[in-house]
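First, one chain by itself: the form predicted alone, in structure tokens.
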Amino acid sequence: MDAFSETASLDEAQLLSNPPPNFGYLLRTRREEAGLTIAALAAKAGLSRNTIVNLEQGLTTPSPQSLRRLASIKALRLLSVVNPERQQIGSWCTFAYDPLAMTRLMEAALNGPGGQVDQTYLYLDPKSAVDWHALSNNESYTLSYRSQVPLIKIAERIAKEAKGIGIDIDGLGCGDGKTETELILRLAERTTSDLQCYLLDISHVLLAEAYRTAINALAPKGIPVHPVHGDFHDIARNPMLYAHPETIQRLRVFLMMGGTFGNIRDEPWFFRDLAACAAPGDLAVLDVGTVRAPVDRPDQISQLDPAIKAKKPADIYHNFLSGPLYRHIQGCKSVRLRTELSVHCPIPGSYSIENWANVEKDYEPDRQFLVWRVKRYDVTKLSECLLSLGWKTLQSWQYGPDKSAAVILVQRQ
């Protein structure tokens, strides 16, 4: 047996004994890169078309026989994901990241008199992460929004601004990392720049999923992936996420995908900190919801914005929003959710959709908690505000049903 065959055998054994947790995403990505249809792959592997479909959608786990047949197709490069040399990638758990302390603070707040609850608490416990993952991968949301993000156009503009220098991509609040990974793949197709990926999230569960998604897609292309446990609100306490004067010049791109930007409590405060951490020329990609009516027309907003018009969150949001309250409020009997409109937002022209929870307990008055807010923006006024904070809008793209979302690319001046 030659050295290559011996290595391949070891890698095959490792793949069979420990397949990647997100094998379906990996299989679909590699099949598409190889230019194979589902039917063509099924024929080559001697498997049924339904088997391939179920594997790619994560409906079934791969059997050793299926893995062996798929691994034998060199065009899929499945054995490369278990190459130990590709797994030597650093990760960070920042000093500011203390989930134990945050959980204690969350429980103290939820068992207090009520009021605003830090929105990051919704991601702390594993069940909350599972509920968020189900929500963000809902078929309707995926078809209407996640699959419609103009990733190719964003990648083309980032490549243009990079002008051939190395690019560091920071996925802030990356969630499951799918959108960030897809964007980096599109960028890799359009530039010869050296790329590195950093993924930051407050949820260990989601960060682990994002890391697996990214490493399987990017490591075979020679793109390092660095997971960072932390809170993007503490950007200044995460030095691996920003440029340093003594380092070789590289373009830094901060990504806030999936509406993450709209969850920030005070956007000007955040972007002042981000400006301090960025070098002139660095970029930020902001994926935001857009206003349905002018902020000075609240009655019109209530009629046109489906989230406000419904007066309570859609059923699919219920587990995510109420779960932490049921799990962490002592003696919680019931949670009733309602949706309200707030026009008191730091960014001119924006409004906030707020989800409030009424918590009922035995022998105690009901308590009210603001558990979630997401903002919608007037793109022009948002760009004007960011310019005053040192960030110039280079380009924006509207997408989604009725152009209800937009991606804004801004540059540090």
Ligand SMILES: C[S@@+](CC[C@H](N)C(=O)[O-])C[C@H]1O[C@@H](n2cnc3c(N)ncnc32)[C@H](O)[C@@H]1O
Given for the second form:
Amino acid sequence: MDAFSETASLDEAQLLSNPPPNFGYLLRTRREEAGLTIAALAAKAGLSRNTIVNLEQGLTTPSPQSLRRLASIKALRLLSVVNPERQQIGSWCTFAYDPLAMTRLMEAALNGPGGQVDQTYLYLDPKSAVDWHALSNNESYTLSYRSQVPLIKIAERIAKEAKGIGIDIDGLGCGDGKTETELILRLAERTTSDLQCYLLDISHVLLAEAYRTAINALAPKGIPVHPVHGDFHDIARNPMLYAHPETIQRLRVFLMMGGTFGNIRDEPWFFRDLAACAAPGDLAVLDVGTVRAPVDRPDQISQLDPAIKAKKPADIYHNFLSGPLYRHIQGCKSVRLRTELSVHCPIPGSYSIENWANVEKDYEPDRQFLVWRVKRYDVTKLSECLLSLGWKTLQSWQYGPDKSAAVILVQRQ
Ligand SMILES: C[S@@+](CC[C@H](N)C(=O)[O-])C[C@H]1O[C@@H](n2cnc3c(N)ncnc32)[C@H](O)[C@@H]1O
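Structure of the form predicted in complex with the named molecule (previous: the form predicted alone):
The complete assembly is shown below, putting the previous chain first.
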């Protein structure tokens, strides 16, 4: 809470003590962009028409009281232009983020007897991030998924829910940040709300890439970008991602795009925490894979779900999934990957495709590691479960291969 409210009050203090020299021009441009007449703005701000006219024409300098009243009108977005250097600051490396410790834990797990490896580790080391980046920009993946996401519809819905107040977008597990940035650009075309972008990722390498992508596209539009190094499971320890300063009413949108949702360790646990962090009205936009057959029909799943049918992951996943094993397991001679169906999932009706690695070692028996789970959800049951945790489904759109392999859910707290 402290970091964010400090930023907000700093801006306000800065505006009051040091209004920009072109304040009149700025006020007029922002008023027109917000579709307000002079009379409407005067009424909203509780100032006279003459005061607004004089300020816009640069005939008078604004008093602290007028500035405070104008700054409180969100549609004018005055606070976002006060400090352009804010584009460069507001990057967080929180106490909870400890990649050294995570890497040591990964090495200990991979050199242990086998079993489940935390999925997050797959993205941790730089080569893993490079491999994920290559995979997520692969032509077939891009054509089947990334390019199909209904960004305009999502942007329209967020704009509608915001009703003109400022919007903070949290891209959780942002990867290279392309989808998140594209969505914010669409949103900026459809709202006069003040926008701010927060990007969180466990991978330093991917977060740096996302920051570059976002700042290049969003800074020219006056949208600040704040990179946050961290684990989304620790969201409650990252107040910059959820704080609602009392003085400024804003909408938070928690975004989980491109299959990031499938990386959540325990969905009910996570959404309980997220509900505690969110304020009423905040949104979660979730991109989730869908079941290809009912969970009690494994025979049908094996026939209809290509990832299970193939019995091993597609070649484009090979480097990403096996790379950390080759790099971190002592005496690793070879890695063979296979997929298995599991119905042991916390969300009713869902199943996961488990990617197991058989690791052949020098002088030791083979070890089995569960390295990655791809989750498929029954959308109705997922919605029911989220509702019981405080998240109501407002809208959903199916997309992806066959227009049904994935769904975007807009949830409201
Ligand atoms: C499947 S990718 C999706 C990336 C991006 N949102 C997109 O649409 O392409 C998942 C991303 O989440 C990140 N990630 C995985 N587990 C995480 C965690 N526990 N906390 C934060 N980020 C995580 C990974 O580093 C990766 O960038």
